[in-house]
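Okay, so here's just one chain, in structure tokens, the form predicted alone.
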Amino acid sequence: MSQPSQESNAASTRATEMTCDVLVIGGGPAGCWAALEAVGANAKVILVDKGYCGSSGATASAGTQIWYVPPDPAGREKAMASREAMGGYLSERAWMMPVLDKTFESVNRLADWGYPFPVDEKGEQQRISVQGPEYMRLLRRRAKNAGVTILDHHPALHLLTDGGTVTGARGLRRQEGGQWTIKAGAVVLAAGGCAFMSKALGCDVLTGDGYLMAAEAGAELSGMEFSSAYAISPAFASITKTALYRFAQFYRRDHSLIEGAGSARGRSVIARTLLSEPVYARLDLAGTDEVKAILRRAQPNFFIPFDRRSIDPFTEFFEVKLRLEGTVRGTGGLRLTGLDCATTVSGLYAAGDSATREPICGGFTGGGSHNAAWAMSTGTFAGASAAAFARDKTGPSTVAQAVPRCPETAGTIDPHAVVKAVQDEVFPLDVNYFRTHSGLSASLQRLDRLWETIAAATAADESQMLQLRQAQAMTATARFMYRAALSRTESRGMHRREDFPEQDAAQHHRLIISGLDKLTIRKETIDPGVYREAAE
């Protein structure tokens, strides 16, 4: 396999070129995790971030449980079946299994590579779960270790393709300044979902830029529909762990209660009330000081805009609101055509949040664990495959194009108000969360008129071609969901249609959505049988 080598600089020192086996772009877990296989295949790996891998994105922020489940065939089950229903059964077993034998397998690796998982009282480690910041360092460092060259600050902007197959990327420099170009024999896409500059807590660097770059190449996606995820938090923070309000109660203004209101199946009553009146929390349902302590030691990032506030949330009411979070912990994303993850471009991957996790979620966000375990799990089986497709190349490529979208003339776009127009549309409650034909419709109609005045748009100049390159994916993001969601004419998993309150077991399928300018949907019926053993 060839050597991750400069080919040239000299031309300018505003153009970099290199080449690599395998391209992984997005520094996440996912990322690091591909990267990591990718490497150990014997595949020369170039890695780049949007900002710096191992600190930028989602997991880094804060805390998150692991779906970590020991290969008991009881334990296994129970497992499987926990979230089937709310994902209104779109899951499949013939992924669950693997993701979660591949989950077993790299989280004992982390804990055999030195993660300091905590010991209870019997001295057993207890792998459930992992503090961001210390597991991200450690996927760094091994990665760095094993030979990956990791850029940081060097978000990608297209893919390059050559005869239908992807073969690279193009992107910028963000600290250096110009422009750097990647030819590879492969890519995984780890590039996160779309939070859509919500400000929830580390997902501002997530906008979807994967999305629009697989969508130009030709790629699918699927369970778009399924992204109207919102996440409680304080009002005047943006920490989202919405895993402690398991130990909250909700209230009025006045401090009444607010009954059936709750973090898990309760969310839906807080949502209708805000949109009338403020909601108030209070972790009143943590009852004992220990339980208090465990609380703080397992989510310390949560109690540190409380503690800046002097505002104690075991015994005092805060107002909160419920920020978007979208396919982050929607389940929407690239569609994959096996468990090699391959998507249905040639040459390209997705891991993480860059994919659907419809295979082991469903419709329904399968919260931090199953994120995780998707992101540990898909990033490996990516990572092999693309290390595999590059081995099996034969002949040398040619000279990549980029994906042809963008024309060299058109009018200057200003990207922070296209986020804003982007905003307005996926962020009211009464619009995502509580959806209606007419709500979507409008919607949807206005970000189709957004997206032809943008969908050509070039940037002024290099400093604002980051900025215009996210509005464009934002918007297509948000036309990707709302297309999806007015396909969908009945309520499953996390998409809830107030003119189709129930679930129609004729609907017992996916949609596949494609296109750019014009979005084209397709039913896909949901058979384990159709997938590929992973490469291993």
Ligand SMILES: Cc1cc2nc3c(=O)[nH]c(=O)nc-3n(C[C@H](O)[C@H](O)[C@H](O)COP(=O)(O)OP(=O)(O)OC[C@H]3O[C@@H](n4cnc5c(N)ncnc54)[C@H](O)[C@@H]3O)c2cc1C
Given for the second form:
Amino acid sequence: MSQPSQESNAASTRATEMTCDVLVIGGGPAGCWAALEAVGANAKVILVDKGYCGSSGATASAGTQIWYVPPDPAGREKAMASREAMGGYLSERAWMMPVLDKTFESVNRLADWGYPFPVDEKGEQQRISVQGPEYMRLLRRRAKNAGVTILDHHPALHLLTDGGTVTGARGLRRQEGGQWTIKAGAVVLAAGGCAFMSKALGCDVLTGDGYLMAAEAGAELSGMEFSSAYAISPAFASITKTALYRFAQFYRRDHSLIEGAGSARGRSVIARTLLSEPVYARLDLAGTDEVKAILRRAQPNFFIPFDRRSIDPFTEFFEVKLRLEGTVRGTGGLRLTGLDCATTVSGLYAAGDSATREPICGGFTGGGSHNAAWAMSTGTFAGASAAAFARDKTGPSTVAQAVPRCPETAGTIDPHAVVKAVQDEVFPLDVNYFRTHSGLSASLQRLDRLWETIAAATAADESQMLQLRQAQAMTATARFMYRAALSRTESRGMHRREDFPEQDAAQHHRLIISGLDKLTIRKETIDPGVYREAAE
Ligand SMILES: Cc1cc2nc3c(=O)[nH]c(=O)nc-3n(C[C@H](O)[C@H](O)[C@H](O)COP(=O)(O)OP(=O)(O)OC[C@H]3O[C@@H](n4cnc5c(N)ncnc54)[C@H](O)[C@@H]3O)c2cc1C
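Give me the form predicted in complex with this ligand now, not the form predicted alone.
Below, the chain from earlier opens the complete complex, with every other chain and molecule after it.
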């Protein structure tokens, strides 16, 4: 296979052109695993990241629990059954099993590579979670040492296509200035999900860019109605680590207890209370000093904003809010056609939060273990498939073109105003958390009008190009979400319809969405063999 090469840098030092076998877009865990697998298959790999691969994205700043389950049949059965009902029976064991196998293998590889898993009192490593900085630093180092070319601060803006096949991408060089074009035999999209710049921890780079680029190339998305994940955070900080709220009780301003409020099943009670008044929390269920010390050790970054303000969260009340995490801890994303992680567009593969996670967690959140496993396993599958696709391709592509979405001549707009307009539609709990036909359709109409005005807009200058694309991607993602949410006239997984509060056996299907100016939605049935009884 070819060497990554810098073909031309001559016409302008501000424009670079490179070629490779596999281009990976996004350098979170999914992208790193994809790059490692592809380079291991002898492909020449370039990985581009909007930020810095190793410290950008949802895992790098947070760390994750992992769906790491040793291969004993009883344990695996329990693991697979754990989210089936909560996810509305939209997951598939034909996906769960290979994801569990690959995750087990990948985490064990991390241990072999020297990841410092903590050791229990019996001297055994606890491999069920990783700290983001150590994990991502290790993946970056492994990828670099294996020969992956990593281009930091190189956001992708557009895919290149040739006769319906994706042949690379084009983007920005944020530090040097100018633009890059990379022609590739295959592309893996691993650009994460979309959290709508809600300031959720590590998520402001996750603006749905991959969904927009793929939809422009004709790809389908699935499960976009399962995008209403909100995390509890202190009102004064972006730390959305929610595990510690298991030790919290929730209060009104007058310090009276809000009955039924909680971080897991009681989150709706918090949301409903927030519609009319502020909510306060206190970690007062962490009874002893020993427990408090354990919690501080387990999640040190949770406490940083409290310590900075000299607030003791174990004894003092602090105001909380729900921050939208969209598809990051939701499950919607690009539809995969099989375990090879191919999208519906030739030459384009997807991994991690760029892809729908319905196959392993249905409509319930992928946070808390499944998403991390998904990023590892789909990253690996996609990397292998992309390398094979590039290898089997006959001859180099000739006329690669950016997917035409933003004509150079259209008017300019203010990206910040667009972002604010989208946030006004997707943040409100009475529209996105407690969904109704009237709320969703009014919002979707405004988003459709917004899309009409911005779809063909161009940035005033290069410095605004990324902001514009992010604003367009957020608008497109919000429209996918609400179009799908309107079509699902029932409550299932995290999708709550106030006007249809029950799960409806007749809607035991996936919702597949495609298009941009005109959105098309269709139903996809799920192998009924496994779930017929449970779903009915
Ligand atoms: C606070 C928090 C805690 C979580 N805890 C857990 C947990 O305990 N267990 C669990 O399973 N999951 C958890 N999750 C979810 C988990 O972090 C994500 O599912 C996981 O990070 C997905 O990996 P990824 O590689 O797909 O995306 P990310 O890790 O988000 O990486 C995406 C990368 O793509 C880059 N990128 C974005 N756009 C572009 C572009 N246009 N061009 C180039 N690069 C781009 C970004 O800079 C980033 O580096 C948590 C999420 C949050 C926010």
